[in-house]
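Only one chain is shown below, in structure tokens, and it's the form predicted on its own.
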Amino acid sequence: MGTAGMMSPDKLKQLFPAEGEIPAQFGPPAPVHQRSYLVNGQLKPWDGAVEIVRSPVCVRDERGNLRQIELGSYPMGGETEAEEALAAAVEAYDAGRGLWPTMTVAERIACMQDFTSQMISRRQEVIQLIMWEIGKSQSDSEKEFDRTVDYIRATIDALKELDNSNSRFLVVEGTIGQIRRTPLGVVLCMGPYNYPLNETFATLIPALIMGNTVVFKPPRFGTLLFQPLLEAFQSAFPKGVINTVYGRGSVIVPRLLDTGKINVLTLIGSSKVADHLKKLHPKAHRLRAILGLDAKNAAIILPDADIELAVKECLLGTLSFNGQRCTALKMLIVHQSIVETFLRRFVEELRKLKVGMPWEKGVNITPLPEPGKVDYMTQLVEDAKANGASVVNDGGATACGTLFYPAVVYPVKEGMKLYREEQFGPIVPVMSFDDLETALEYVITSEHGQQVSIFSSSPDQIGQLVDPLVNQVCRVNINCQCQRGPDVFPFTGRKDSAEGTLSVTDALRSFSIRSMIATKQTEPNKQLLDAIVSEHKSNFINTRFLF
């Protein structure tokens, strides 16, 4: 579909395949009815309640009705299963005495490399499940898998470099010391549905490789895609190092935190949820939180901006994977003198976006996986219209089933839900400004502080904006969209957008703490340390170099 034309619900409905029309090579996977969960090194059978998984992809029946394709089911555990998984993780950590936390770094890396090899062997299954579970295009699903493998390898390389830099003794003021990074304990890891593999592993992998043990709750949408990896987790890591839990987060997560036995909470999700969960821990100061939370990233487009470049980057920034990215551009702030030109070109380019099913080549807009999301998008647009805004693109906000055609909404202003709420979907709010202070004030008064984009060709204007903005957000993008990568760059946010820093190296630090041994610089102590090192008496006290 090259242009929206006269977009209508019926036109959107025709984009869903009829029964039997899905190309065989892209067809849905054989139903995955998961009937086991990983706990204490065993794939334990499950015969209790299950959750049915339905794809955002619908099929049309003979009468033209839409039906979401059923993909399978997974266990719906409760507090008992959560406590069992936690007990296994606690036992495997064993107050820091367990096999995993006391292993050498080289041994943990070997386990991770074993896991990675097994993961790669299941590549096609995982990609297919990403595509069908969350409606991500096939090409983007492939990129997510491959980027995740690259991330694991980069993490291994970063850990080698980190450990090698700590493989020597320091002598300061008559004291000999060796400082290394050590694990924190038991980690509760929860990932998001929009990047269910990559974002989840961006916390899970560094947590594991630093010697922590893990209780892992897969995202609500994007659960089945981890099923092909359970055997790899089981065989690559010692028992109890990683344990999976399934069920209602509102039931099992409070129970896990209430025990006080979780040392680290890692969540990619809502700041409101994170605030609530942190309060459940009986000793909040003992709970380290590594959180990737809400964002309402803005793009500020100045009068001297390259309009074509700004349109191209903002189109990608607002609508890649239907705008379901925390780094998406969720407010475009355009100077009054160019707003009409910008909107005209933006809408012209938006018309070229292909709407369709995830397996279609070149598809840009696909079905939304979250139940109720289409209705929520509609409500946001109706609220803006009721308060004086308009949908400026033909067919914008047209919906049918799980498809929502992108809506460009202008002018968005204070008092509209779209002004502050994170839409996390295919709506493009646009506001204009005359005074640069207006644009700055929007970012300053936001509850969020992840990133911002600036579009300008003026060194003076960019310099004037960068200096205050770097004190409001953690990344200022110049003439390009907001984004996470490259993975070696720090990824974090201010205000309600994050806690802790993720990136290849930063994540290793986030999931560990510096510990050290120290002794007086005396001849007996030097001989003692030399014996420990030369006779390999300690995994902590060593001078080994990892290649």
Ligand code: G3H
Second form
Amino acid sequence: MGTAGMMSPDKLKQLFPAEGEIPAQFGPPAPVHQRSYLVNGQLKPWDGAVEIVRSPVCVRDERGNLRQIELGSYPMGGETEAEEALAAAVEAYDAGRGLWPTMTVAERIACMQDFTSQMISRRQEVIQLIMWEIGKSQSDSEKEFDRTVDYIRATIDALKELDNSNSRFLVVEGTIGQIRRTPLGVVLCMGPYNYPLNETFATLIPALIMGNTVVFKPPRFGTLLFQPLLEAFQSAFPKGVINTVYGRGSVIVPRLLDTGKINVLTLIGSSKVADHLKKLHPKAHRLRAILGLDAKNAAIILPDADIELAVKECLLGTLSFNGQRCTALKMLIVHQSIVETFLRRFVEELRKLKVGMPWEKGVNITPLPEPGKVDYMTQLVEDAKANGASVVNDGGATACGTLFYPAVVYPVKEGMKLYREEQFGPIVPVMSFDDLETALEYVITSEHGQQVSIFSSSPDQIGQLVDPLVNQVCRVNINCQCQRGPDVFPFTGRKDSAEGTLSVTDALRSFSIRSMIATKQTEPNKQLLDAIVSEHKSNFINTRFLF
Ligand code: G3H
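Next block, the form predicted together with the named molecule, ref. the form predicted on its own:
In what comes next, the whole complex appears, and the chain from above leads the way.
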């Protein structure tokens, strides 16, 4: 594509395939009508209500009407099924006496390795479903799968390291101790639709491997892609260690929290929902929360920035996967003296982006999966226009069906929705500043505190900006876009953006707590410990080394 100058709704419509025009090798996949759910080690048959899954990809019929392709359906469980899943997880944990929480780390790792190889054998199916369920490009869907497998492997390595470092006794002030990380209990795990596999597994995998049991609710868009993995979950882990629930989050999740039996809530979603859910637990202090929440990351572009570099990074930052990343740049703050040049070059580069269907090679902008999202994008742009901003790129904000052509909106000001609302879509709000204080103020007064990008070639300026900004957000990206990776780096946020820290190693800590044995350093106690270790009497007290 890249012919935005002539952009029109009809042109967007023509980007959707006509019936029979989708190349056979790309699908759509054979419909997946999931009629079972995993609970207590069983794939239980389901004959109740189902939810129809529609792809954001539409087909054009002979009359030119668009129809979202049906991909299949999944069970619409309710409170009963949620309670059943919770009961299974509680039983498998068995107050910390269950098989899984008391297993040796080596045994848990073996289960995870088994799961990983089974998962890899379903790679193609999962990738196809990611692409079709959420409209992510094929290459990004492949990356998401492979990154997730790498994440699991890195997690296993990190756990070995962690466990090995705890495989010894400490003797302090006449007390012998051994300290290890132990599970927390039952984890309720909910991932987001934009990285349905990767971000879900970024919490699910560490939660499991640390010995917790899990109730897992797949994201609303991106549910079917877990279906090919259910058998792997079933066969790789002991019964009840992982249980799935489907249905309306607003019905199921409050019921689960209300029981007081959930020990950890892990959610990648909105701060509003997280606040609401946390309050439902009868003993709030017992609930640990690991949350990835809202973000409105800004890029601050200074007069001495390398404009070409800033344009390239900001384009990636704002529009990768249509801007549907929590780490996306959602506000560009450009110095007054360069804003014109920046916008001209930004718009020129934006025109080169390819709009199309997820299987097309080199595609950048694809259909949006959330119902009503295109209308919401339009409303945001209309609101900004009504308050004095313009769409500065030709054809920006043109919409048709589930496609929305990216809009660069300038100048965005306080009072417009785009100034603070997290658009989570293909809109690029731009504002200018004269005084650096204005740019800093934007970040300081924001409700969000995930990351920021700064563009400058001056050590002075960067130094001056970094010092206050690191205390406002949790990652300052210098001359590059915001992002989560590499996955070994800590991923977190301040204010409404996160609770807890995720990374390969941090996640292991987030889903566990240190527990220890301690005894006086006497001869009988030394002999006792020695016997326990040499005769392998405990899975906790041991000095084994994991290779
Ligand atoms: O949606 C939030 C993701 O964690 C962002 O990950 O920066 O690698 O795209 P990413």
